[in-house]
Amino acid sequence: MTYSINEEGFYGAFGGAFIPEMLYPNVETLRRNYLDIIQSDSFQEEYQYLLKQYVGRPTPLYFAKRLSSEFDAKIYLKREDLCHTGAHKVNNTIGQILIAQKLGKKRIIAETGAGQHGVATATVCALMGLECIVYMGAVDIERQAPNVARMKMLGAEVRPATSGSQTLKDATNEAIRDWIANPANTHYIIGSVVGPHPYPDMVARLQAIISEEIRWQLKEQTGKETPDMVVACVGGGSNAAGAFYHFLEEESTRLIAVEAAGLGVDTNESAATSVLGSKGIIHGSRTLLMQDEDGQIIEPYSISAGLDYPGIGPLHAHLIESKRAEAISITDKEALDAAFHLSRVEGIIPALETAHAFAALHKMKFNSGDSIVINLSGRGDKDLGTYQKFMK
């Protein structure tokens, strides 16, 4: 079985481009050009330069000694929290801003949940001198106030989404409406491996730098390129796609996708799509999503704004359905406990999203001495307000 996208933009049964006619020219222009642009020498030269000199890549692959001792395994942390802007999101926005320039787009829009993608988009727009509008759910604006302030300081306009649950899904809806209204001069920088083809593939390719580095860094430290497991949290799933990318065909490496169970998968307050979802279409692609019998989206819930999404990217839907990836659901409490534990054992405060991946260690079965890479996708500064409510 292959885990790559096909010519029609599908991973198995998932993917495609289900879009209104008004968006067809924009999406089709992107589809026809994105691979040629990404693979061109001029793009790669500028992209690699900015990743190294601006973002701060390569990020370390850190052997977590105390955590490893506790779980009797060799646990390595891919330190995406050390990227400029504090998360993996900037890998994608750097690449997409260069693509937008090649396509002659002067106005940039984005959606954001936890705010990290919004900050990363505002950052590269400031770097390139482009107009930036970020849509964010009104609830997320309140719970992620530090990132809202960062976006505004960087010159972005933050527009609240006040419909539905006022979170990531609704911000995405508003961004798509904007794109429909302004197709000629606007590029929509989607922050995850979701949306119509070619976005899931394009974002995965731009985030693949994560697993590319993991391979040579792990070989440098252990003599072996492939770990026994790669663990990453999944909302839409861009950090997981990047961490999994260069291991997709390595069947000996287990891929662990960690979702937000919220208050529990049986409470109606959850975002565990692999457990609660079924096949459907959301934001331009066919994937797994939480929906009722009539196909209406069920509002997700998670304490972490970045995982508060009713679907997952089509790549992850395919990986989970084909059993190439294993899905684990983590509750709010389990994620909070893991965040405090990592902070006090390794001196690293993770983002709430990332904390879900660490909580999964308690639910995984592995052998003594197994090598486990956890993608530490973001730092926890933005979540200190939430953490303070639970400090003992």
The other form holds:
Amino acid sequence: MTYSINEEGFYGAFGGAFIPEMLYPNVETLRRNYLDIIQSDSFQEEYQYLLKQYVGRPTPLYFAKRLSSEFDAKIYLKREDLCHTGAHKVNNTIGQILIAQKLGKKRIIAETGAGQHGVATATVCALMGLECIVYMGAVDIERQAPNVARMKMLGAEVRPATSGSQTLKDATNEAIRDWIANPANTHYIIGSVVGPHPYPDMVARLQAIISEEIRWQLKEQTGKETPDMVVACVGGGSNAAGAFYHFLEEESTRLIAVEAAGLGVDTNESAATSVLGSKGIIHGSRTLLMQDEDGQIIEPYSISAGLDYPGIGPLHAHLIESKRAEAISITDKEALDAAFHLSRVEGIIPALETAHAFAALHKMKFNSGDSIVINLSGRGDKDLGTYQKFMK
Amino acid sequence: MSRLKELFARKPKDILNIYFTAGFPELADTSRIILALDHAGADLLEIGMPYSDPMADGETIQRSGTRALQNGMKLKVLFEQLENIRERSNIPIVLMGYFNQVIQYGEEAFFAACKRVGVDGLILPDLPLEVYAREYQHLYEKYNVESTFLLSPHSDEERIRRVDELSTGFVYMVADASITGGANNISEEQIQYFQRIEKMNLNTPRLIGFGISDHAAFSSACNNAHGAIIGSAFIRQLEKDASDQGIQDFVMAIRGEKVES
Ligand SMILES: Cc1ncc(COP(=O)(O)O)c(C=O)c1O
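So the form predicted alone is up there; where is the form predicted together with its partner chain?
Next comes the full complex, this chain leading.
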């Protein structure tokens, strides 16, 4: 079994580029060039330099002692929360801004849910002196206010998406529209492993640094080549793709994809795509998505803006369908509890998205002493407003 | 000969294709609007299958689609509404929507329904040419549904030839590299694009759409192609006045005929 993308941009049955002709020239240019650019020496030199000196990589792989004894396992936290801007999202935006520059693009657009991708995009645009417009659902603008302020301070324009559920899906629609209207000068930095080919593969490659580091760090700290499990939350799936990437072919490493159940998978207020979804097309990709019998996309719900998305990337659809990855869904309440717990036992306040991955510890089966890597995708500063509401 | 082919054979110029969303403004309006447009002198109708996430459409069309979905429009309902339309009108009809709708309805069932009710063509902007050629062309052929693909000002020559080769109904030339309902006037640059395509001598008739909203834009599109498609402007008309008279006046105004007051 192979888990890499094929010539036509598919992972098994999932992927492809289902886009209108107006997007085709741009997406095609990207498809023709992304691998050559990413593999070029000049790109690698700049990308690695910025990851090290600007983002602060490698991020630590931290052995969480108290959490480990509580769960009778060896739990390691991959500290993406320590990246500049506070989440893994910047790994991708650094890479894509360099690609956009090589393609001669002057204007950058992005969608954002939690605002982390928006902040990471605004940051690299400031760094490179490029114009930046971020589309964000009106509901998310409310619930992630600190990130909106950060984007503005970084010089980006934040445009509210007011259609549909006014969340990540709708922000993505607006960004796509912008790209259609501005095909020549604009690059669209998608923030997850979603969208038409080559985005899922390009973003996965740019996030793969996470598992590349996990491998050598684990070896250095424990002598082990591979962990028993890698756990990550999945909105679109970029932090999970990055954390899984170099373990995809290591069948002895279990891959755990944690989705947001919202109020519960049977409540109609959920974002657990692998449970509630079926095959179809969303944002130009054939994948699993939540839809009704007429193919209308169902508006998802999660307390966490970054997981509030009715689809998952095609790689994850393929991993889950082929049983290479296991999906677990976590409710708002379970995620909140896990966030408070992690804060108290390890002194780390996680993002609400990330908290879902920690809550999964209660739901996964593992053996005593197993080594488990949890991707700590982001920090919780942006969620303090929400956390305060639930503080007792 | 299909209704669509027959139309282009009979009338190679000034084709007026009007787009509207099924089930808008009211659920039961679909067939009434078809008949009113036919009566008013439209040549061809493009009926939008409302979609939750219409990525190639602008705000106006999305708004009409949202309303239609709230009204209860579904593909099953649309095919029921079209069931006897051929007893009352012979105007060519193409459906426009998104590939996911067809997949979920069931591809074969969808094409069979098109044939049964007398739909002549299909526009799925997010169905890739390659996927069409490999997996769907035989269904279009089996059920006599004509295909239409889009061209944008940024499509290169090879792509234009491929779109021409695979489109059997007409080629949909996107006037502006923008979403529907965008710009108002036809620019010099757009005219150059229309003429560039005109000189390529495509085999398939060409209709120009996106942003065509009045008589002036319609005429300049018609000077450079077989006709034009009007969508957002007509939706705005329906929002203002969806009566048969309102529809009649709209079509006359686009044609540049005097509206009696
Ligand atoms: C901290 C954090 N983790 C996870 C996600 C979810 O995105 P993805 O599944 O692409 O990693 C987000 C998205 O905003 C995020 O901010």
